[in-house]
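There is one chain below, alone, in structure tokens, taken in the form predicted alone.
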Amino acid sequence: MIRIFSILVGLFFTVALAWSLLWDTVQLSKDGLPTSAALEFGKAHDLKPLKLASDGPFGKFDKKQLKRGFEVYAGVCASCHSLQQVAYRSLVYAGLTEKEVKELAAKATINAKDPLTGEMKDRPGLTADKFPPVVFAGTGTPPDLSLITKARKGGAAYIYSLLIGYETSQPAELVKKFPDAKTPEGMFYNPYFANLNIAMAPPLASDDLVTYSDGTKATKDQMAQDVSAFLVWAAEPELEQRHQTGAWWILFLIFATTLAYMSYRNIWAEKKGH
């Protein structure tokens, strides 16, 4: 019986390891395998620093920044990238008012089952709906951004670095040493992308692509920071609650440990005296 149990445990860990390797392979295929040129000239290991209010074990979201970040997403990113794991009603926790959320949802077209006929029909969106998929007219499939900061190493810092990391030309040393790494026509050089050359045109090509509702100057750097912060929230909207829960559990464990130690001293004090 013990032998059978050991074999089953071994099989479980073998399957888990195989699944992990398969998942990493899938992610690499999506991101693009780094070439030797990318490994030498890429800066993925040296991302641009980004400090957000949500950083750290006691971090909290800056709702003003989240709203600005959503405005960047809606004005710049939404034409290509979907946000299918986020419900409209959740946006009230990202700084939008209930009225703004209702108006935003109503503008969307949702294909859903008609409760009377059972047929799939288009209808105006409701706040309970999630963002619909984006129909992309170009080639390829732009990734959904709902969990992008969880799916990319470096998280928000990677998104921020990628957005402002486009360069007009490749380093001469790179082209000389790796002729095959020359940016193909129709692609763009970005040292923060896995293969250095990316099909996505610079989304933040200039300042003032959006008009912030709070009057903040919409520079390229500001927009990149704000949308990165918003995507952190989109991937983990319960982050603040998790931080609060973790803090309470730490306090509880400290109290329980202190109580256990005092009980130990009280119970064994006389025993040790003998």
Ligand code: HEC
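Numbering follows the first chain given and starts at 1. Small disclaimer: the values here were computed from a predicted structure and weren't measured. Rigid core (definition): largest C-alpha set, two forms, superposition within 1.5 Å. First, how it differs from the form predicted in complex with this ligand.
In a rigid-core overlay of the protein, Y261 has its C-alpha displaced by at least 2 Å between these two forms.
Mind pulling up the form predicted in complex with this ligand next to the form predicted alone we just looked at?
Next up is only this chain, free of partner chains and other molecules.
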């Protein structure tokens, strides 16, 4: 009885699926496979290679680079993008001195509860504060950058590719095939961006937008690499600790597992078949 019932249920689903399959095949033969400008001209799957000191299982941050990256963020990106998960005090781990951090925090204006009156009030920042929100008046919504390397496929390499991947004009073929994908007025063509047209003007359009405190020449490529490295740190400040803890822990596990395996062999030694 149950088997007859089950076969009927199985056939019901099969018929429903065959019905969907039939219609979809008809539809497909009419429309062809779906395509889009991003699918054909996008480069999101072919990012520019970026090597960072923090890569790989033994990766560590290059603090000099982090500091340069912070200088790019502060000098260029910060006018549009916030960094709200990052506390000023933590910047000492990104190569800044305590003095620099204190000065930096003091320059910020933080809207916080006044401990005496309970009112929300502006006050100078403290090192324990996190970066404040940024008001942006232009077109588009600049995302907070605290987690950006984790929030995009490709991570730091994506940010790097995006920053130096702007192209001055769209391929003619693209505009011919997908007229809707033509870059609108006030937008910019960037094949690394998800829908190819981004509201952010090329932020690193020329060299020497910042003067590095360590004297490194601030080329476009250098700035893009450094700010990408800094954003990895901003998103994963625990990275070094994670890599180191993991190495010791896994070494210990390999040792303990070997011992456990040997004792297992020992226990089963006289039982055949194992």
